[in-house]
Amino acid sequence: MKEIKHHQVIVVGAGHAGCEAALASARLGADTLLLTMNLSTIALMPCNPSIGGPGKGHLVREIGVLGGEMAACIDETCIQMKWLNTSKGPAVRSRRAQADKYLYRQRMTQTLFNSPNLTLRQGHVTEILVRNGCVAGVKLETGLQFECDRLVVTSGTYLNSRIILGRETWPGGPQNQSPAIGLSDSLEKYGVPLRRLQTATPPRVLKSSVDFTKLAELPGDPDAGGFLWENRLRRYDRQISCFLAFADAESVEAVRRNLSESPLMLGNITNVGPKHCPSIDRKIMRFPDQLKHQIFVEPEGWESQELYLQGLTTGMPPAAQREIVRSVKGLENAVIMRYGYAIEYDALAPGLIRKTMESRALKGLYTAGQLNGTSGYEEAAAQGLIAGINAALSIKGRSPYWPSRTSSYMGVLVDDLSIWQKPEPYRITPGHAEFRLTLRDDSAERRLMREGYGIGLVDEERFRKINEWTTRIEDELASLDGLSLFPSGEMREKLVSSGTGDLKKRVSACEILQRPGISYQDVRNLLGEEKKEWLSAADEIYSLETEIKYRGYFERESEKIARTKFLESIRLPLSVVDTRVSSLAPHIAELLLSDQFDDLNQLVRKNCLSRSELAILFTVLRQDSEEAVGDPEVLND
């Protein structure tokens, strides 16, 4: 008799999404099985050897706050840590780390194997098992079957994947791994439609063959600290520099000479690829008059001899790649160790996932990562964390969790993705977050720590320590607000000499700190002995100064946040449409009762309601709510 093992949650795929999903599920007490086609490629970084950046770095910070693993893993295995956008406002400042991609994989693998409630197995899933309209398990190519109550599929770019290199194409996944065959047919069989997407990666060159004297050095920041709160003040004295090169007119001409061999011109690949990191051939086709393109030369590890050429992504044939690479100053004698390639794969059709990452088409199925039509390790990890949390919560009969777009970039990601209709893969940027000043890097703990604790991924001790830290900042803010100062002659003289103007009326210490050019230390010097206790930690002072100096912007943003939260609280579909909205067009009632959206705010964001329709609906909803959220017309902005 065939033995069939049962697990509460099965996760398929051990990329960044799968690792986070499996760990979250197991840490919440669910008996979890992680299946991967190759145990040696867990947490593989087949493309860029870096984690973080604007938007993406915010996601990593939030993953760490909620109890995910990516932040801790990159902090321990990075070869460079750097602050980006330091000359710009606090909303867009973020960390970016260069990873030792080999150490990262080893550490994540060790974490998985050492996690209670988590079993790892190597196996190629070819079929989903469904019983009574709900996921019941999976079948492997060997014939083995595993049953489950919830299934999380995080297959990355492996589904029916094929590699394209010029005119040549063959079945294969990232770094020439085996493709996942069979699972696509099974998904479509059970009503989960798919589409084709593509991505690409650049060539890697031998480190000793590069002339670094012709490149601009890009060192890291020793005092950047880590992504995880516990590592926020960590110093990284040992780092490896990245370098900057440029593709110039000669390089552009080399690309043009070989465009006829580009898969985009040959038509042997879908044209739907990442918008924010196009291949060099796509850049030249799209911007023919631009003759200078940045190329970041990035190391892949402490001991690695490979350098990643970010900015030279292409699927053109080897001869073309050699010509293009050697046209770049500093790379004239570069030896290509691995050629770049394009990869085409199956992904879910738009509109199939909820904010919880659960499928709208098949009960008990959760999906995360590039299968959902996203790009990037960070987006994948964030989705995996949300999927793993909700799979486990569902098993335990607890309410589902998704973060609000008003409180996190993760909330922006899942909200956008659940109604994303554009053809290209989704990539998070600060531009997607309308409340990005509130969602800045330094505020992650104050925004999400209680949610992580409530879910169960943040333990009591960690919650206590971070809560004490956030309380110190809040208490100091209240203290400065309550400290009323009369402008003495000495103080007025100090302010004038600082270049911020005179002071002729009683003000709070916060009002003084709001002045341009005035720092927390300046306020301390001005007040002298009038206040005995002061903050001393640099990170606490930075967060406090930001809160005070941008207070006016926060107050304006808070009004919109309150309205958005209210609309998000109206979950869809409604069980019944109130008779008081009978004057609305019939299609409005259909939308409110349909499973197309997760909450009313999504209807508003998709412009499914006219101003008059929204006003009527809003009036009815507000009658049933004690919250006052302002002028309904603003909700349609």
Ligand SMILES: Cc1cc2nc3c(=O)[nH]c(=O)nc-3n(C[C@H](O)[C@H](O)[C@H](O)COP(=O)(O)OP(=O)(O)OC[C@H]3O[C@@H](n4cnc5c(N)ncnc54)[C@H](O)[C@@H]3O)c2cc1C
The other form holds:
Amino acid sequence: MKEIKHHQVIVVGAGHAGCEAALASARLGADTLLLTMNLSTIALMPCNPSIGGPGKGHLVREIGVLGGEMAACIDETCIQMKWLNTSKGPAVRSRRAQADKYLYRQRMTQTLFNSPNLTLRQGHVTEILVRNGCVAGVKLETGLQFECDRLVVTSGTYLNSRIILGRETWPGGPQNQSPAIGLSDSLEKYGVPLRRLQTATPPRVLKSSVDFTKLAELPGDPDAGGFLWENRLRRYDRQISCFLAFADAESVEAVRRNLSESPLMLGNITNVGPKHCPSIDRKIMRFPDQLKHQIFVEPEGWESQELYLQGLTTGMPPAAQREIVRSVKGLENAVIMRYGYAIEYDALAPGLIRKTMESRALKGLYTAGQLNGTSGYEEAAAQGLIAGINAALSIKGRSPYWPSRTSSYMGVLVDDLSIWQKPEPYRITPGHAEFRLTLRDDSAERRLMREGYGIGLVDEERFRKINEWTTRIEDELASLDGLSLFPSGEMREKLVSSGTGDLKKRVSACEILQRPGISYQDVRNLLGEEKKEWLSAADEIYSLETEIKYRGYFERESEKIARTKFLESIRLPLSVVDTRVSSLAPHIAELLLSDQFDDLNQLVRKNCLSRSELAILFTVLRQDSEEAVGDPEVLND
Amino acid sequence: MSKVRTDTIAAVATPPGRSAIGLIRVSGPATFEVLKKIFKTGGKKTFPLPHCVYYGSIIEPGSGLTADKVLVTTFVAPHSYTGENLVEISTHGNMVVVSKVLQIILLNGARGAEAGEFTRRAFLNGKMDLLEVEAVSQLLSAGSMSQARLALNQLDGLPSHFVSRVRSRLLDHLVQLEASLNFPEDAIEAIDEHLLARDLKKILAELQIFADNARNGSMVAGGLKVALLGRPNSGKSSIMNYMLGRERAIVTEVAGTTRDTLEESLMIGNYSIKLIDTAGLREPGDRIEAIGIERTRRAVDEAFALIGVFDGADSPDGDDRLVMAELERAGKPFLVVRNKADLAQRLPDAFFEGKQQIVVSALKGYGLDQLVADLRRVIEESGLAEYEDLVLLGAQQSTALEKALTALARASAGAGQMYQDMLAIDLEEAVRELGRVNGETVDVNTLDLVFERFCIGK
Ligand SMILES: Cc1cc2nc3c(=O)[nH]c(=O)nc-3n(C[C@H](O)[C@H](O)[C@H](O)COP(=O)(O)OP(=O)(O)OC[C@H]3O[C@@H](n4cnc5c(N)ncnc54)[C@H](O)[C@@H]3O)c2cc1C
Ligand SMILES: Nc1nc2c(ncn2[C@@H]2O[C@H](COP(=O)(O)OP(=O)(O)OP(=O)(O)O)[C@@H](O)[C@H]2O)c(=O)[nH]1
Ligand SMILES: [Mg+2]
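Alternative state: the form predicted in complex with the named molecule, after the form predicted on its own:
Full assembly next; the chain just shown is listed first.
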């Protein structure tokens, strides 16, 4: 008897992308199957034990607002929480958590098991089944088959993966997992071309073998709060510290002595790896004069006896690793528990994914995570969430969702990714977000909550609560704007003594708050009884102050945002029957009709059109657009 | 992604009415195909050989009629002005003939070029940078030696070097900032905001001088504006006509004849001047006059120098004093003219309070040589003639420069006061706009530079 089980959505891989994809899909009501090679290593963190940082932390916040899982999971399983960049400004200020890798996995696994509509199975997918040009299911190594309507592949660093350790290399996945064999061929067979990428991880050392007296302690912030809105005021009183060590001239020498054994020198590895986490060998080769490199010594969990040596990533052979590690002050007697290694794997060739994470090459296929050529847990989770959402939405016949780059880092990520052409893997940083003043950590709820609610991953109750909170901030803003006052003598004295200068005319409370060095509390003191209700929660006050103090910047940014939004609203490809196309020059028409771009903004960002071409295009498109279009001159920004 | 440009463009390259021959350019891949359809060579030379001059006729394919006898010069890609296949067709200057020839070309496979499209193609094909592009367009329309010298200065690339240098200094700071913002834990040296503020202030000052030179440059390039100012009936229009050597402005004995400003070009020595006749200054009698006087004030603001015209045959009244006050208020070089010297004089010398008057009769035509000589002296003394420092910018470049200045001014004021992430945004804008002034790079790939310059990463 032939019995092939059918699920609406199948997700392959239970890494950070796969977990989010499966949960989102199931939570949106699609019957979802999550297939992964090893049920014991769900949500594995094969590299650093941390989540967050500038850009990445923003992603985690946004995942939380949209109804993804990563934020909740790390808030519960972190061993340290910390603010970064607090002195450098509101745009780049972000949280970072040190994770208990083991607890994180456990909690994520529990969440998956407990999720309605979600079935988990262990299985090694070796083939994609395609019917009529559309994905129809998958086949496992065991011969078992499953049918589906939509397929989300999140194979991470596992496709045809190969471990490299000095001269030794063997087929293998991260952390002694097996490589995924077969799926690559199947993808390529159906017109999804691949490329080779590499990455590497540092050695882990035994805690008791480290001399902490020689290291600097880096404690967390008990009041950093969590990523999830619900945890924003949560205190983390119990935390474990990280430590800072330095690789100095001696270590540089140790690396140099062993360079001939570096895979980079041996040439037995592809050269294309993440720019932002070069191996120690690469760093020494590229910056030979730098004789001091930081090594962050990070615990991997509450109970873990292993320490992760951030900064010593390498695929050099064990003897070399030992020499290098022991050259570091404080690690002279360090015992390496797991050696670092480099890994090489298949990822999609660039240009194959839409902003919805749907494949341009194969209908019904969605891809997310490291497979798409990104690197990082947060990037993977964000994409997984978008992929899962869209797989489910399309099952329901609803229109696809993608976040705008004007309103989230997620938007920046999916937009950049779908037109990314550089060879190296993509990692999010504030540097990618041109509207980063708006995309602040503290504004995540205000930016995305409605979208999360609209999609259906945020329920009524949560929406209402968050909405109350954002409204409180916005109302207070309006109220301060409307509160005009004539400074009293006492008030003027205070202003003068606080160094911001005298005030002789009637102003709004906002204008006072805009002055440097004046805080919300100062305004409150100044105003005394003139206003009855005041915000009291620190996070609300922070958000409010930020909005008011940098208004000029936000306003300038919001003009640009409006333009970008308009460009994004023109979806591509245009249809051939679109009458507007016929009035365009052939080469422009060709660009607008080809399935290379998701919207006009991408075309502009890629500099595909000259100013005058843009101007013409605008006149044509404007014919039936209600929206005001900025002058195209500025569009070349 | 490279720009797909498959079409062939054509346009008249000589400004209308200026020269004895008309020049039409055709550029693009189909250039020679188009020409083969409509051009018949007079000689035996095969058409087209690269870089040759042909004499022949432009024939209208349908009727077989000859539109004009022309010279055709061929250029083959990439060795042409635009970097594409290109021909230059020299026709007879008559505008009717020129437009007929152009029309035939456009009906046979080329499309009309947009303004500046030839030069833009040259730019896109790497033939010149933006400031050079601007220089070329100015050179082509230069009416005077000083304008031409200015354009040539530009072609040497001196201003673009300056802009590149400023841009790269700002970019250095930006990269430093971005490194620290994006990678807070990568032991990137903390930014010395004090030093940063000082350096930004210095760069801002330099850029301001450059912008001044650009403003002066555009004055020279467009012709130095000189406005005639005086109460109604003082003889402004008569002087204008006399200097132009033709009856341009209407002259009547009715006060308030000129109701709007009039501009005309003329050469004084090597300088190109734009002489502006204005509506007489007085308390307005009606709305139209009021508008005219408003325009007069604007002309004063835009002018480089002013000529005050006074009626020597009349005793001074409030309007004359208004004119004098206006001259002094404007803060620009000015000359004062006593007109109608052929009549009995009632304007006392004391009225000019010791200012050097130029005694003139516009009617009889004397004294005007002195006026021209004095005007020339004023230009020379202004230093604007020292074109070595002047800079020419197109409208878009000027806008970009102004934006860069504003952003840089904000950054400079904010350094040490403002958060670094805001500073970085202003600096980025300044860098991007400066790139636009030169057209060398509009994209600012700061992150790539961060990775190039700093050892980032765990
Ligand atoms: C050695 C190493 C070093 C790294 N270094 C860094 C770093 O420095 N910085 C950084 O940001 N990131 C680093 N990473 C990357 C980080 O681990 C990934 O970005 C992140 O885990 C990607 O998540 P993912 O969900 O895309 O894939 P993964 O977490 O890799 O998960 C993939 C999942 O898919 C499953 N799977 C794969 N193929 C199949 C199949 N055919 N059938 C069934 N299941 C399948 C796997 O079992 C796994 O569960 C490193 C990873 C490794 C391995
Ligand atoms: N005798 C004499 N008459 C002059 C002279 N210059 C101008 N006029 C006469 O003065 C009258 C006004 O001259 P316009 O040139 O029209 O004066 P205007 O300043 O342009 O006057 P509005 O346009 O009305 O402001 C005319 O009748 C001229 O013929 C001059 O030098 N001598
Ligand atoms: Mg007149």
